[in-house]
Amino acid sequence: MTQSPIDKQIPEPLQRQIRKAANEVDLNHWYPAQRGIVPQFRLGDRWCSILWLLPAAFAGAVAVFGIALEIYDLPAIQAFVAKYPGCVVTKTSYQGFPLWLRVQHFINLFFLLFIMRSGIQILADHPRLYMDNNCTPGREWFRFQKAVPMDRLWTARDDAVTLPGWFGIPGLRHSIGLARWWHFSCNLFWLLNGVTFYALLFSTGQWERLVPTTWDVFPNALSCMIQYASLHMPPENGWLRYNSLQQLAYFTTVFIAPPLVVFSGIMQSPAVSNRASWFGKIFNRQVARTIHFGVLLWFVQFIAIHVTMVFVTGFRRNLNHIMVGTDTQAWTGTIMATVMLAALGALWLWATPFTLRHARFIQRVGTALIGPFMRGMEIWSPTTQFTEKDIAPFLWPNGKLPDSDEFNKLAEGDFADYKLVVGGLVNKPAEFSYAELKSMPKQDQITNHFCIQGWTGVAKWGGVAMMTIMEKVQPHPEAKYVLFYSFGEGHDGGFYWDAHSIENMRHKTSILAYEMNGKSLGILHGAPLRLRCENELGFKLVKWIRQIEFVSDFKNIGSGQGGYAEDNEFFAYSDPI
C-alpha cells in the first residue's frame, strides 16, 4: 500500500469543483416530463383498470338501492328497524360544537388535505405498489405506470411519473424531495393538532359523541345503512349526538386510521426496519406503503361521504353546527364556510408555485422543523440480517451511468489499477488500491436497501467495513463529516456526491461494497465501490466511489445541503426515514 506523507495532504481538487446549485427549480434543467397511465390494479396474471370499477360500482348500486327498497317494508326488516332504529340513545355530558372542536376540525382539514397531496405525488415517484418486499417487477399489485420494458435499461428515475401542478406538490417528475418537506412537515402539524384534540377530547363529554359504549351501535349501523339504501333517512340530530353509522366512521377515522397511517409511515424507514428484526420482515417496506395507501384511499371517500351527507341532511344547519356552534338554520355558517374553502383552495393553487420559486426555503423550513429528528433516528445501528433465501431477484438500477474516459479505462482493466484516495482531515491520507482494498478483512451481509422513491430489495453485500478505513487512515478529532466522491454524474451534470456524519461510518453495517450477491459488484450498481450505510436512504448510498474526504463541516460546500440531491433536488441530508 502506498501512503502519502504524514505532513503532506492528499489535494481535494473534487472538492473546489462542486458549484453552487440554484435555489429554485430551473424547469429548463428539470427533468423531462412523463405521463403515467390510468391506474389499474392485477387480478392475478391480469391487469384491470379502475374505470372497470365505475359501472361496477353503480351496478352494485343499483342493486342495493334495488333490494333494500324491496325488502324495507317486509315485517322483518319492519321489526328490526324499530327495535334498532339507527341511533343509541344514552344520556350525554356534551351539546353541540365548541370552539375548540370547531377550529381543530378546519386545521385538521386543511393540513391532512396537503398530506394527502404530497403522499400521492411521492407515491409518483414510484408508481407501484407490493406485497413483497423485493419489488419484482411485474409482481405489483397496483401501479399508473406501464410495465418495466425488459429490452433495455430502465432505471427507478425512468419509472417516476408527472402529476399536474394542481394536484401534486409540485407535480414535477422526481421532485419527491420537495414533496417530502410538505409531508413531513404538515405531518407534523396534523400530529400536534391530533394530540391535542384527543387530550381535549376526553377532557370533555366530547369523547361520548365519537366512542361507541354498546355493542348496540352494530346492529344500529346495520339499521342505518338498510334505511339509507332504502331512502329512509334514520333519525338524525348531529347537534346532539351521531347516528351509529355515523359514529362508527368518526370512531375509525379519529382512533384508528390516524395510529394505523402513522406506523405504517414510520415503519417505511430504513433506520426502524433495519433495526426491527423479525418485526421489521414482517411489516416490511412494501406492507406498509400499502397500508399507507389504504388509509389515503379511507380518508378520501370519508371526506366525499362527509360532505355529500352534509348537503343531504340540511347544509344550513349542518354549517352553522360546525361554523358557528349554533343550531339554526341561518346563513351564517355557509357564509363562513364558503370564505375558508375559498381560502383554501387559493392556498392549494399557490402551493405548487411557491414551491418552485422557493425550493430551497422550502427545503430549509422542512430542515427546521423534522431535521433534528432524522438526525435523532441516525444514533440506531442498524442490525437486521436476512438470509440468502431473501435475496431480491431482481434490484433496480438507478442513477446516472459513468461515462468519463477515465473510469471507462479503469472499467475495461477490471478495476486492477483503480486507488481509492482517502484524504482531508486524517492523519495518514492515503491511496487503496482495488487488490489493497480486497485484501482487508472483508465483511459480508445481507440487508434490505430502502430507495427514497419507495422500493426495497434484500441484496448480500461484501466489502471492507469502513471502521477498517478508518482506523488506517485516523481522522483528527474535528472531523465530523466523511464525503463521497463519485466518478458518476448527477442530472443536471457535475459529479454526484454526499455526506455522512462520522458517527454514521461507525456503524458495524457500514462498509465500502465491492461484491453483490457473492459475485464482483457490476457498474449498473456501483462498481468498483459502493457504500452502504443500513440506516440512510438509497441515494445517500454513493456508487462508483472515486474519492472519501473526511471534513469538519459541509455549509461552505456547494449550496451547503450536504450532497448533489440535497444540493439539486432539495433532498434531506440527514435521511433515515
Ligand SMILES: Nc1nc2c(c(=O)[nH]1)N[C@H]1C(S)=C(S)[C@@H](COP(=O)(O)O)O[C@H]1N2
Contents of the next structure:
Amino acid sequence: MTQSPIDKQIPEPLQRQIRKAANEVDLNHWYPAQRGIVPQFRLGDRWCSILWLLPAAFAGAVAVFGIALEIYDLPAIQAFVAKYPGCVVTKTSYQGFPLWLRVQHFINLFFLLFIMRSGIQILADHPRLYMDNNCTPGREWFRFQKAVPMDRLWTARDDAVTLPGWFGIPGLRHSIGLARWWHFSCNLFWLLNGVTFYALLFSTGQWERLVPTTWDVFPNALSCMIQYASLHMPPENGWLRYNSLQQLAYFTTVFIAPPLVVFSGIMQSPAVSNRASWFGKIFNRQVARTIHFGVLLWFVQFIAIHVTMVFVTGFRRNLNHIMVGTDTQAWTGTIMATVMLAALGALWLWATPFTLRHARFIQRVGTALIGPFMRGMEIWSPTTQFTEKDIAPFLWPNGKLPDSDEFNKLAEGDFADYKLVVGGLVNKPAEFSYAELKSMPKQDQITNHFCIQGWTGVAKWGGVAMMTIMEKVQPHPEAKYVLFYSFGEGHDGGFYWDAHSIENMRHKTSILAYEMNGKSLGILHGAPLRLRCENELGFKLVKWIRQIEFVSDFKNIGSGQGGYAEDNEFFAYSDPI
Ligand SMILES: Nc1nc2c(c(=O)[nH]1)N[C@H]1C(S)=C(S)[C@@H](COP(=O)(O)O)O[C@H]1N2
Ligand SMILES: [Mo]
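Please supply the corresponding structure for the form predicted together with the ligand (the preceding block corresponds to the form predicted on its own).
Full complex below, order starting with the chain above.
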C-alpha cells in the first residue's frame, strides 16, 4: 500500500481508522436472530399459509385415486392402456448404466443439495417473492416474513430471517455473503458436471434414455399416470428403458430445469440486467427470482418422488443399477448407497459450523473460484434506462443512518457546510462544497437498483459523474481503486466504506447523486451524496459519502477485502451478479 502523499490535506486520514475484522463469524457481534413465519402466498388481498396446501393436497390425492380406481376397469380405459402400455419401445444403442453416469449422478446430487441449501439461505435474506420489479411491500406473492411495518423505519436488513443451521448454509440471519460463496462455487462445479454429462450422454447413446423421440410418449405418460393412480404399476425395466412418465420427468430435470435455472440466475445480475435493455425489464430480477424459485420447487418434488419410486419399485435392483452398474438382486448397491448417503449427511452437518469458523477461508476459496468471472463482468458499461413511470413508489432502504455530531450539524444546515474531500493518489486533491458540486455538469439517470438481498427498485438519480470529479482531481497512473468513506456506521461499529476499481468509476452511469426522483436526496437514501454505479450490487453504492480517496491497492486496509461489507460480512469485492 502506498501512503497517500497528500495525507496532510485530508482532515483526518480515515483509512487508518479502519480496523481489521474477525476471520470467523463472531456470534456475539452478528445480527441478532429473527424468526420468519410459516410461508404464505397471496390470493388477491388475502394471505394464505402454505399449511392449507396439506389438506388440499390430501383431498386432491383422495379424489385422484378414487376416480382412477373407479374408471380403470371401463372398457375405453382398458383399451387405452392396452394400446399405450406406458412405455415407448424403440431400438436403443446403450447398455445399462456406465461408470461415468453413476459417478456423475452422485456428483450432481452432492452439488445440487448444497446449491439448494445455500439458495434458500439467500432467499431468507429477503424472504419475499414478487412479480413486480419495484418490490412494493404488500405486492409480493410469497413471503415467510410478516407484513412490512409501515409505522417505523424497516430496512431490508431488518427484514432478513434466520434459518436453522442444519437447513441453510450457514443459517444465521443476513449471512448471505457466505451463502453466496457456497451457492456460486457449487454452481460452477455443478455446471461443469452437467456439461460433461451432456457431452457423454450424446456421445454414448445414453441420451436415448432421456429424450423422447416420438409423440407417443404423451399418451404413454398419461397411461402411466392412470396406472399409478389406480395403484397399478406400469411395466418396469429401468435397466433397458424408462417408462414414458419417467422419461418426461427426467427429460425436464436434465434438459429443461438446468438451463432455466442458470438463465434465471444470471438475469438477476445488475451488470447483465442493466445492460440488457427491454429484455432486462421484461425478464427482470423479480420474475427471474420467481422462476428460479419455481425450478427449486421442481427439483424438490422431483427428488422426493424419484427417491420414493426408487424405493417402492425394488430398491435393491434399482440401487445396483445406479451404484454398481449391475442388474441383480444383490445387496451391494444398497450398502454402497447407505455409506455414500451417510457421508453426504456428515458433510451436510459439517458445512455450517465449518463455514462459521472459517468464514474468511470460504470467502477466499470462493474468490479464487469465481472472483475472476465476477470482475470480468464489470467491463460492460451499464446502459439500461427506465422511464418516469417505472419509478418505484417505495424504494426499500438499507443501512444504518449516520448519527455523529458532525453529520447531524451538517444535516441541520441542509448540508450548506458540507465539503466532499477527494484525495489520495491524485495531482489535485480537492474539497468540493455542496454548491460547487451542484454547479458542475449534472447528469440524470433512471436506473434499477439491485440489492444483494434480492430486492430491486427503479429511481431517478441526479448528480455529478465520477468522470467529472476525476477530470478535476487527476488521479495518478498508479491509482487503481477509489475508496468511498461514509458518515454512516457499519452494523458492528466503525464507518461504512467501499472500494471500486477506477475503470468502473469511468462508466458513464457512475455518479455521485444528490438528487432522487427530481427532489434533493433525502437522508434515508444517502444525503448529501451517494454513489450510483449501475453494474454493481447495492452494498457497493456507499451512502452519506464523507471522503473519496484514490489508492493503488486495498490489501492493507482493514482485512484487505475491499470494503466494510467485504471485511465484516464476507461479501465479494467485485459483485456484479
Ligand atoms: N453508508 C452506507 N451505505 C450503504 C449501506 C450502508 O449500510 N451504509 N447499505 C448499502 C446497501 S446494502 C444498499 S442495498 C443500498 C440501499 O440504498 P437505498 O437505501 O437508497 O435504497 O445502500 C448501500 N449503501
Ligand atoms: Mo443491499
